[in-house]
Every structure is written in structure tokens, then in C-alpha cells.
Amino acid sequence: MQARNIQSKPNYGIDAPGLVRFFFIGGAVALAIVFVTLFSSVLEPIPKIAVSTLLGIAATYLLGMGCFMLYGSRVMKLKDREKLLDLVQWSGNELVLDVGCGRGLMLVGAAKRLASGRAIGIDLWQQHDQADNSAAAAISNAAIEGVATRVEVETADMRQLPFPDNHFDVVVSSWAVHNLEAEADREKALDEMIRVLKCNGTIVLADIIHQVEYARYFQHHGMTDVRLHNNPSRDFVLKAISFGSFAPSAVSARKSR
């Protein structure tokens, strides 16, 4: 029974997870460093409150950040996957093709859409991308929300998809092109994502950066419909608490020709 109980509810994961370590133990060193600087007879008063306020706002900072990843990581993403799925108008008879699925959050929210469709999820399999990240575990969540006979997954790189052209009715990518750290390899996932879609076929690529840049090379490969989907308060805070390097939001194209 309690095995059961266990396995009750899907595991999408932490993303980032050395970078989520790094934010607590790099708080938790900074709070520690704060509490002995404040008993330490060494430094002088104004010395000692000066350091022990800049340290405190470090340290507040760093956990503040950790714990805001691990609420992305459980809750956030979840809410923002079905608002991403939304952006397609579902007929259940799709092929859909995940992008960098990871533990499945994609690939088994558009599966759970599908009634005589199906749903492909591609990865490498990365472990500094998402903590445990395997196929096994995507093939888990999909069991737990009772969709394992509409999911399969692969071992393979977005940049040389294993599929032939124009097979898939739906593309989606959520937090993961962005891992290519050259411009040259995003180009080329986003030319394979292309390769593969089916004519009047949808792509929803959601990412943390680059997304003007994916908005702009769709529309100059002949995609059209491409929009932009953020929220511009939640964009600037964001920004702002990470200096510019997580802003979450998705682009949608269509495949006219």
C-alpha cells in the first residue's frame, strides 16, 4: 500500500540542480559566516555590521533563489505546461514530437490530449540539465498519468532528428534548445524542428533566453502565425532577481509550406 501511495504522483524533477545546490550552500556558508562575524571579537562595530549586512544580503539572496527554483521546478512549470499546450488547437489524432523531453513534463501533458494520437519524446539525457533525468523516468510519469500506450521516447539530439520530413503534427520544446550554447547548433535544432512538421503543423518552443532569436528565425524560414508568449511583469522581475539570465517564456509558429 504504501508503495503505491509512493508512486502516486509524477516526478518532473529539479532543473538545474547543480545550480539550485549551489544557491543553498552558497546561502547556508554565507548565513554561517554572518552568525560568527556577529560573535566575533576581532573586527570593530561599524566593521563588523557592514560585513555581516552584506553577508546577510548574500545569503538572502542565494536561498531566496534556491528556493524559488525548487517552486519552479514543482509547481511553476506544471501550471505553465498546460498554458504552453493551450497555444495548440487539439484535434486527439496528433503526432507530437517533444524536443529535449527530459522526465516527460511535455511529452505526457500533450499525450494526456491525444485519443488516437501519439506523442514522441526526444533526450540526450543530461543529468546537469535535470536531476535523474532518463528515459525511464519519462516512461514513469507517462504510467503514473495513465498514458504509457500513447508515449515513446528515444535516445536522440535535436540537432539530427531520427525522423523523416514533414512527419509530425505538433512540435513542442519546453527549456531545452537553450542548452546548445552556440547560436550555429539552436539554428540547426530549429531547422530539424521545422524539417519534421507537417504542413499547417504548430511549434510551441519554450525557453529561459534566445526567444526573440527563435521568433526571428522562424519568421525568416518561412513560418508564419510566429508569436510571442510572455508576461512582461513577470519578465522584468525575473530579469531583474537573476541579472538577465532566466526570463521564461515560449514562441509559436506555424508550418504554412
Ligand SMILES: C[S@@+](CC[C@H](N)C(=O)[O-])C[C@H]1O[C@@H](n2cnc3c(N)ncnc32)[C@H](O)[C@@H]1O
Second form
Amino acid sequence: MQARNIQSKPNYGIDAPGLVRFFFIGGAVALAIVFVTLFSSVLEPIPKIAVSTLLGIAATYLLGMGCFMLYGSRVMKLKDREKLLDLVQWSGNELVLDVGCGRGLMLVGAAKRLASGRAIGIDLWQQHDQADNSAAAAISNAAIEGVATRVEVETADMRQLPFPDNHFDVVVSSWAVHNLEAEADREKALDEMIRVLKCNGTIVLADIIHQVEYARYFQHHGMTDVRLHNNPSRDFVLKAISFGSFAPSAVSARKSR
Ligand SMILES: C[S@@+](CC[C@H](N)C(=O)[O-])C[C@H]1O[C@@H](n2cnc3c(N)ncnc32)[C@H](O)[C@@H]1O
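Now that the form predicted alone has been shown, please provide the structure of the form predicted together with this ligand.
Full assembly next; the chain just shown is listed first.
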């Protein structure tokens, strides 16, 4: 009998698993209360309809947000990965850094575009930011996608990268920098990305919020060709339904000196 790799598809995980759980549990509880209210005789008909309608709206919103977050992690990010990597003019021998690589989505995507180059990912493996992220998970995804020999991972904080100045040809990052809550910390991370990037190197920084802040920071800190890759009408809708917390897009920039 032949041995088969039972995990033949990479698993790039679910972001913010605690929030996803909150949306699904909150939605299910609200829905359960709607049914209890509808079938109980405690309330008069008019208050009963009012309470059920409000809770029904809350349940729909919470369950919808839970599904949308799953869609973001499982589908949207994978589609966006190739578009983001297309922003780099690859020669195939680049040294690439993925900042906050998690289970290796961008890291592995970049490695697939390399012939003789290497891709290094750093992360602190914070479980509340991505379910089951680990160095082993990133390496396992690299193996499944056939690029394990071109990939390395290290445990490091994006505010203090353990690499020399002017070291990488390309720095990528996806949905990671916003996890630093203080603007000063996010600036430290951006400073580090600029520091380790070689002259003429490219940064592609995708995130769910703060993209304008990143673009301005790059512009004021020696980066050129700073471009915001967003869709204003989609951003408007996503920000409206997520109360300003979720509108994924990216910034790209080049280091000129
Ligand atoms: C939402 S996940 C995204 C992971 C991956 N880039 C992707 O797109 O699938 C954010 C990642 O950032 C990492 N992270 C958060 N703060 C960090 C820090 N200060 N330094 C390095 N990594 C960090 C988390 O551990 C997590 O793996």
C-alpha cells in the first residue's frame, strides 16, 4: 500500500480567531433569544415583534461578520496574495523578508517566484492574531507547496528585526502591522522594514487598516514610488459595515537611498 500525504493542501489559518468565535457565538445566542421570544407568551405581540426584529438584525449582523471574516482569511487573502506579489519585478534571485509571516501565506507565495533566491519569515506566533500559527506550520505549508528548501523562519519582533541594514531585496507583510496598537510601535516596524531593505528594493505592505498612515510614513522617510493599491468604493462599504476596522488594501514603495 502506498503512503500518501494526507494534508495535500496548505492551510494558511484563520485570523483573529477570538473575534470570529465572538461573532458566531454572539450571533447564535441572539438567534436563540429570537426563537424563545417568538414562542413565549411573556411579551405582548407588539413588544415581542420589536424585540425579535432588533435581535434578528443583531444576529444577522454578527453571523454575517463571522462569515465575512472567515471569507477574508480563507479566500480573499489567497486571491490578494498573487496580486500583491505581482507588484514586485521579480528576477528570481531575490532575498525576501516576510514580516509577521504567520503560517506563511506571503512567504511561500514569494518563494514560489524564486529560482535561486530565499525567503525568510519572522513572527512572534501570537495565537490571538492567527489560529495555530507557528514556525512549524509555515515550514509545513512551504513543504506542501514544494518550496521548503527556499524558505526559513525565525522568531522575532517586527519592531527589532535581527538583520543587518540594506540586506533584503524585497520586504513583504500581510495583515500583520495593525496588530501593533500604538502608532509609535507601527512606525518602529516601518523603520525596521526600511532599514533592512536594500537600495532600489521594494516593500509591499498589505493590511486591513492604517494604509494611508503607512504611505505617508514611507513618503516622509526616503521611500519613492509610494503607491496605495485600494478600491475606494469597496473600502467605503467595508469600513461602514465594520465600524472603520476592516478595509484591506496595500501600499508599495521603493527605497531610493
Ligand atoms: C493576522 S496574522 C497574518 C499572518 C500572515 N502574514 C498572513 O497574512 O496570513 C498576523 C501575524 O502577525 C504576527 N505578529 C503580531 N505582532 C507581531 C510582532 N510585533 N512581531 C512579529 N510578528 C507579529 C502574529 O503573530 C501573526 O502571525
